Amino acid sequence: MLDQQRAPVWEALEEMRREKLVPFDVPGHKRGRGNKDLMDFLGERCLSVDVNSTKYLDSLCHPTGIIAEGEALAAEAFGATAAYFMVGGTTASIQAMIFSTIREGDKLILPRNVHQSVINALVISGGIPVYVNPQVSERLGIALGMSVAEVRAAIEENPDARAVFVNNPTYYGICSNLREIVACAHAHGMKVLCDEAHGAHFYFGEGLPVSGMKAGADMAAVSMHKSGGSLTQSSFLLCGPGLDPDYVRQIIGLTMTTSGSYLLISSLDISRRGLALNGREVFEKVKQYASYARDEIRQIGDYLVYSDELINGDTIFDFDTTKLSVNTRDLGLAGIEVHDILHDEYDIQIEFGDLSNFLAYISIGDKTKNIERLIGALYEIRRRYKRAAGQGFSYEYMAPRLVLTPKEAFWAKKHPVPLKEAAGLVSAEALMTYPPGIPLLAPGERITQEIVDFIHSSREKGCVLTGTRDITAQTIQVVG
């Protein structure tokens, strides 16, 4: 019998700490005593449990003890057949999903607005992307979910595809009809992989979109460090029935460190316990905070705050109401400009801003006074900085022209050209704004003038461009 009140990794670390063992193993800071500056910064309690894998503390690579027990508890809590502690972020979880299902030459059906980790996994695995280009809201300037009809068409046109990849939800909170996509994929013998980097709370809250495991997905990558409360870089990889859990662990081992951080592992263990016991109440409060913030910001004027009123039964099948997504076009400011003003002048750090929107992440760690402070700052920004309403931006970059597979392009002979002169050439690398880390260009895609213009607009508004070999992103590597 599994007991969700237990946190076996945490319990074992606490017992070890109380025993006051004399360490003649790594790490070399020896429970912090060898690095005073680090001890002063992080504290003795933290460094005392920054330890190495031992027979008493189990092994992340080959768990048979407390880690195996902790993963079994996580699987039960999330409604999965198997769960894995991941210490390389949800990036590692996403890549493990793809490596477990996609080999050289295999097709993966996916939306174009995927995280860079998906494209990187295709570079390594040699998989072939089959893009289901999401529709775009011209008013909001964001990509929507996957239309079931378009997914079905992609499946019927590519019956040899191995899997379908779904964002659940998108960064902005939009969800596709996951149950129908799963049913369609499974009817054609394909696996379904879910990027749930922003959906850990779906497993524990009420009145939220369906989770990947509940919808019948085969694998899901869950960022516990986002809405789940664990430490940054910690994640869960979940598997449903029909997959060999030992094979999946072997795939994880191809890229996972053999020195897994017990700080990260224990944070997953503790956070899982907390959500299993109290998640319903916790996320009800988060929903109330988000609802209150939306109502108050709408009353300020010129901020378009959107939520589940967007639901259309298809490309916006559901919406994550914990998200505080705000469009700033009527304010005459880019979302990234609001992001920067909040940081520089009001000491408020929000999640990200793009050319038309910003996202303020509300979670289990917020308080009413923090929500009030954000609302007050947005009121002041409107009063002080409002300009004429902004014009629409081109989002044609969402319809890529695939010339080569990501692997072919990335490893091809290539050379740099100034980005402003790259239209018509084939990109050999990815270029994205981060966050959210969705590539504006991926390896193997034809660069269009619309993409170049959009990147230029993003740079002018203050978006940070990443991914290119040239750290300034003034040049881009192209094939040839």
Second form
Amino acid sequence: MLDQQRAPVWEALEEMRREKLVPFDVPGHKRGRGNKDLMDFLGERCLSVDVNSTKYLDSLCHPTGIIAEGEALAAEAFGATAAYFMVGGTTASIQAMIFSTIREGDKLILPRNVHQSVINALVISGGIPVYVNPQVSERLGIALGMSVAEVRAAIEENPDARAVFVNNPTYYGICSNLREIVACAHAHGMKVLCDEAHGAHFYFGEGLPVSGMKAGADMAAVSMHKSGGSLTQSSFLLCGPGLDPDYVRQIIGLTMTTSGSYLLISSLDISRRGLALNGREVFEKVKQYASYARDEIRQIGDYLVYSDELINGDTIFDFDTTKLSVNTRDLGLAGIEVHDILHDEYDIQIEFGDLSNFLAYISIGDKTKNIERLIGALYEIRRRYKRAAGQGFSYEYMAPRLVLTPKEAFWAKKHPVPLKEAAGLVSAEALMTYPPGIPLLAPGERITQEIVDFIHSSREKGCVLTGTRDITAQTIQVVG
Amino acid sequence: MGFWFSESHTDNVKLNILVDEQLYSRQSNYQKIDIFQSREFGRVLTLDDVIVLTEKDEFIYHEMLIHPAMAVHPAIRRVLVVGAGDGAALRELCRYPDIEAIDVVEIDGTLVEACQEYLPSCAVGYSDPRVTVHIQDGLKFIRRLSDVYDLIIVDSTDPFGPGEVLFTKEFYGNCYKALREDGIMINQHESPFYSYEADAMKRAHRRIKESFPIHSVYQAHIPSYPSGHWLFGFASITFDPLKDLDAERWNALNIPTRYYNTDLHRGAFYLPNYVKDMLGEGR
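Other form of same protein, the form predicted in complex with its partner chain, not the form predicted alone:
Next comes the full complex, and the chain you just saw is listed first.
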């Protein structure tokens, strides 16, 4: 048992500050004195610990001192065999998971509604995606989790696959049956990789969905900066016993900066300590805030607030009750319209709005009075803007037809064609629509007439198209 | 001997008041509450080290908060007071026999208790049987109500602490909804003089304008507040604060006041040019 009261990186930086070293090393701002504007803006305390890796402060690339200690504490706190401070966001953690398990030509089983960074990692590594259809709720217009039967079928059809990738949870807080997926994958000698960009609190709160490490997953990418309270761009990569931790460190080093920011590293160290000591109470409070807000918003009328009542034992195996997700279809407004009105008229910034949902992020940093403001503003928006109820969102899963690997297609000779003339060609890039937040195309896939038609009708409904080099998504890069 | 209570009005300006005794000090769930006995201003109530009232000049603030609306709207029966932990706004309202019911929503129960013990000349308002006290968040209380009140008094602190929600558009919109079709909302509207309060004042005015068809600002001189130049907002659905002033009716009520009168009422709505500019109103 380690002492979770300790925060070795934090302690070392505090000590360094007290020592008043004369800096003849980088960074050149020298504790901020060389950049007064930056110092005025960020403050002396902040810049005095923006320092370089040294013998005394250890090195993120080759940790043997305080960073190694901090990572060992994090591993214990998260119930992992090894943990790594990551300074390139959870995208870097996702890349490290994929590069550690998927080499050129290896198969990865994954839900279609993965984050863009997963497909990008395959573009670099040369892995072959095997997609599982996430089910979609037509009433809510959101993608759900993977059904265990479909994952099992994909595993059995692809016994040579190296790993299964799971969102734990999705952006909207929906979890698949992770324990069952791990059992099935391990029985077939496959690793399980968890995207826990929205799941850091699963490791510390009670009554929340199971965390990746607890469910026996092999690796997890945990966005500490979302629910964990650390600085933006900081993240933890966690490993179970099935991987060689030194090999994973080597993989991380392929793409990681050699000048890891001590602001980010110390924020991970401090936040880990905080969660290990107080996480249970903190997330109890977050759950209470979210539950209170849900009850109050339900009373307004027309806002459909959803939570764990959605649980169906399979594609919604569990739900993260700290999430405040609201469907706006009956209000006659798009979720993104509510998002915009809250920002423009009520000075309230929420996390996200799509065609029929919005998500308000509730966290460690919230205050009752701000939750009251959100609820009060939602009353006002209904009073002032309510329209006739909107339509449901119908979405038929279009199984992707892989012609080339994402790597082959992305790096191939390619040229743009107008989207409406692209049927029959092979896409060299990804294309995604919100809603439902599922990629329609990834590099290497045949563009069908069905997809072209769907893109056209999505655009007419006001969905947002992203992923193409052409930012207006009028053209798409195709192979050839 | 005594000691000096100091309040920073800006980073470069302070008001100092000689104090003989600190009568009360407590950190509530929302704010730090202190009550001092001073030589010049009598008892002084501060919240988070900012003066909320003094016994010497609170009459100016509270008379100006209540009487202008009462002299305009001829039939105020139901009133909501948001904030007002000290009770002095209630004291002024209770002078009107036609008022049937007064709801008070104050978030900080500790403040109410402190004022009842140490500021009896203000808290006297709580003893009127028409008054019902709700210890609750103002925004939460009001958001479910529609078409209930003739008058809403927003007696808030500055918008930098617990009073912040009482300066938001969602709050003003919810007030509009909670008023009857000819209702009036009066709010503590900060000061135009120092930029800190002036920015809050401009924001509040912009938010009120978006919610109410009639929106005026009037002024008073309150020596213990930063710069002494203080504003109130008069927001209403049908009544105009000047055209609908019924001086004869109000004077016939014989309400005892030390600051307010119906001539001053008219004058209070005529603003200095720099304030008009800030409010974006024509000169």
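Throughout, rigid core stands for the largest set of C-alpha atoms superposing within 1.5 Å between the two forms. Residue numbers count along the first chain shown, from 1. Nothing here was measured: the structure is a model prediction, and the numbers come from that model.
After superposition on the rigid core, displacement of the C-alpha of residue 16 between the two forms stays below 2 Å. Relative to the superposed core, residue 450 undergoes a C-alpha shift of no less than 2 Å between the two forms. After superposition on the rigid core, the Cα of residue 460 moves by 2 Å or more between the two forms. The shift recorded for the CA atom of residue 470 between the two forms is 2.8 Å, with superposition on the rigid core.
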